[in-house]
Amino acid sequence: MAFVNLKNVTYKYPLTDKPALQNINLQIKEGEFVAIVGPNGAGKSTLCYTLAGFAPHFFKGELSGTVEVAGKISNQSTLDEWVLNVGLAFQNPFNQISGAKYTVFEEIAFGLENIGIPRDEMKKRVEDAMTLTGITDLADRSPYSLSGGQQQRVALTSILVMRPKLLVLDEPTSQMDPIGTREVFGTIRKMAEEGMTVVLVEHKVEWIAEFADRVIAMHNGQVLLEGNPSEVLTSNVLIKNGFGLSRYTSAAREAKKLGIWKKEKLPVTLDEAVEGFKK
């Protein structure tokens, strides 16, 4: 049985004519790391909000079909109940900072305070989460004094400390440099290997190819393609529908036309490109 199960899910925001999601059918196994790709307006963020219960509980609107996570049905649960199992990190970390705390440590502990976790356990969980994401040096800083990339790490840590069964991330590295991006992807991969189910929206396809188990390509509110990362991210179907490709995929496609690229499989990552051009 799938850990995440979406059956015929259609969602329309209030005061809109066209659904943002149309007839989505999606199953995700427990501990699977699934990446979502697609152009702007494809419905990626809306899918995140739907998995996290914000659509329709917070945004309202019309939801049909079934959204099931860990055996619970979204429209049969309250948002308070739902968020105990599902954690969402927004694309803009500024939107996730509570504004109620003076330090990063207190900010990360805020969610645990709200559910009544004992102080000693809370302290340990915050320290462990900050170590995991590499931000222990920020503990006494104000969340508002941080760079965008640092704020994104704090937002991710604030979710991880809650230990959700499903982690939903909407472009969590958009303000990070390549080193920070690799570190965060490594952290997410580790959480998946330890049993946490992960759904990640991201444009950095090279990192997706390296770390994700499966890729789902969305277009116009629908699932266009899904499967193995290297197969999906080099597919002609994506090119025909205006998706951005990895620079290495694009280079190899042109090299193939010139007879320089000999391998049947196109690269997505730098290492794959280097290996292919060597041959």
The other form holds:
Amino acid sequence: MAFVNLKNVTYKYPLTDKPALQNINLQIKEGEFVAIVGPNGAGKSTLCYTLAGFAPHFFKGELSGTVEVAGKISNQSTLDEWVLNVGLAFQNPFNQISGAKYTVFEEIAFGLENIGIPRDEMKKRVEDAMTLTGITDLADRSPYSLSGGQQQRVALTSILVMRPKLLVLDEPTSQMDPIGTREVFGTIRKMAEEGMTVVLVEHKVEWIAEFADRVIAMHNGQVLLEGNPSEVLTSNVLIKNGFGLSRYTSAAREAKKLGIWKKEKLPVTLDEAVEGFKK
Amino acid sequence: MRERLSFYIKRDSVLHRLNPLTKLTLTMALILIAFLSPWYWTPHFILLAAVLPLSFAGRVFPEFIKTALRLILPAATFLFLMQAIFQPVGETVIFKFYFLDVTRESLMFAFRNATRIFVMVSSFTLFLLTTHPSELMSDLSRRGLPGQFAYVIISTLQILPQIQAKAQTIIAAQRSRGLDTESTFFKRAGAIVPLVGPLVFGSFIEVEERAIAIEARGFTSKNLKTSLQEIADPSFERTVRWVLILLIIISALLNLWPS
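Please could you give me the other form, the form predicted in complex with the partner chain, since above is the form predicted alone?
Below is the whole assembly, all chains and molecules, this chain first.
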């Protein structure tokens, strides 16, 4: 049985007519790393909020169908129970800083304090999580004195430290440089290999091709395509619907028109492109 | 820009090491006794024999005297003058100022009240200088203060300077698009609208996102909260607190005693 199971999920925000999610059916295995792509307004963030329980528990609105994570049904539980299983980090790191803490170490411990983890275990978990995301040197800094990329790492660490079974990330690396992005994707990949299920919204498609197990392409609140990253991310369906392609895919498409690209399959990552152009 | 609104100065001293609640009780005791004690020289005595030595014990004397004077001198001076001049008590006129009599009694009365205010503000200053706000709040929430209340206090202290900084950014952004913020009064008044709009609506969105973020980190969890900081509370401090409370009660009783 699937770890995450969405059946006919339709969700409407309050005071709106058009559903933000329409009839979504989705199954995710435990330990799977799933990426979501789609143009603005496709419902990616709403899907994240739905998985994390905030739709409907926080935003209200109408949810129909069933959202099931780790054997529990969203409509039948409360948000404070739900967040113990599902962690959410989103794009704007500044607003994810609690404001209640004066150092990064305390900031990361905030969630553990809330759910009542004993002090010794708390310290150990915070240290482990900071080592994992590579921010041990920031421990005594004020969270407000950090750069956007560093704050994003703190936000991610603050969720990882809670050890959710399902980790939902909405563009967690938008303010990071490529080196930082690679490190963070590496960390997320590692978490998935250790059994954490990951759902990630990301615009940088070449990273998805390299790290994710599966891609879901969303459009107008519906799932347009899903499958293997290298197939989905080069599909003609995406191009027709105004999705952004990786620059390697775009280059190879142009090259194909000129007859330089000989292979049938288009590349998504740099390595695939180099490989293809060599032949 | 200051990163947070707080008087706290990080130092290692006897006063810094005291449990926050003991310091709060001590502060309240100094203030209440200064106000309640029927003996005329109590506030002066407290100021010289308790608050000042404590500021040395807390190793914050220079900052303490600077902050306290800046906060209180204007108000205390004003209060002293008003009460010295307008308090209609006593017969021993020291000098006349048109129709106003300044008597020995009114001077004494004003002097005591000004000193009381001084004790109040200076003990609070000392308390804030030597107590980290988050330490105070985690200690109080451990003793049953609702978590939401503690959160509101602490996050306001931290987020206000951030909002200030954002207001500056918005002003700079609007000015770079030609908004007039420096000429006549009416033009400047009109310029407030495009500044306040983004600030207020932006803050609403921020509040929603921050609510999601802390909720995702179990803020409303029904589990009993724990605390990262270990705040010492030795048993002698508990005794000290009871003694202080007893002193407050005695002062109150003496004050009520029909003399």
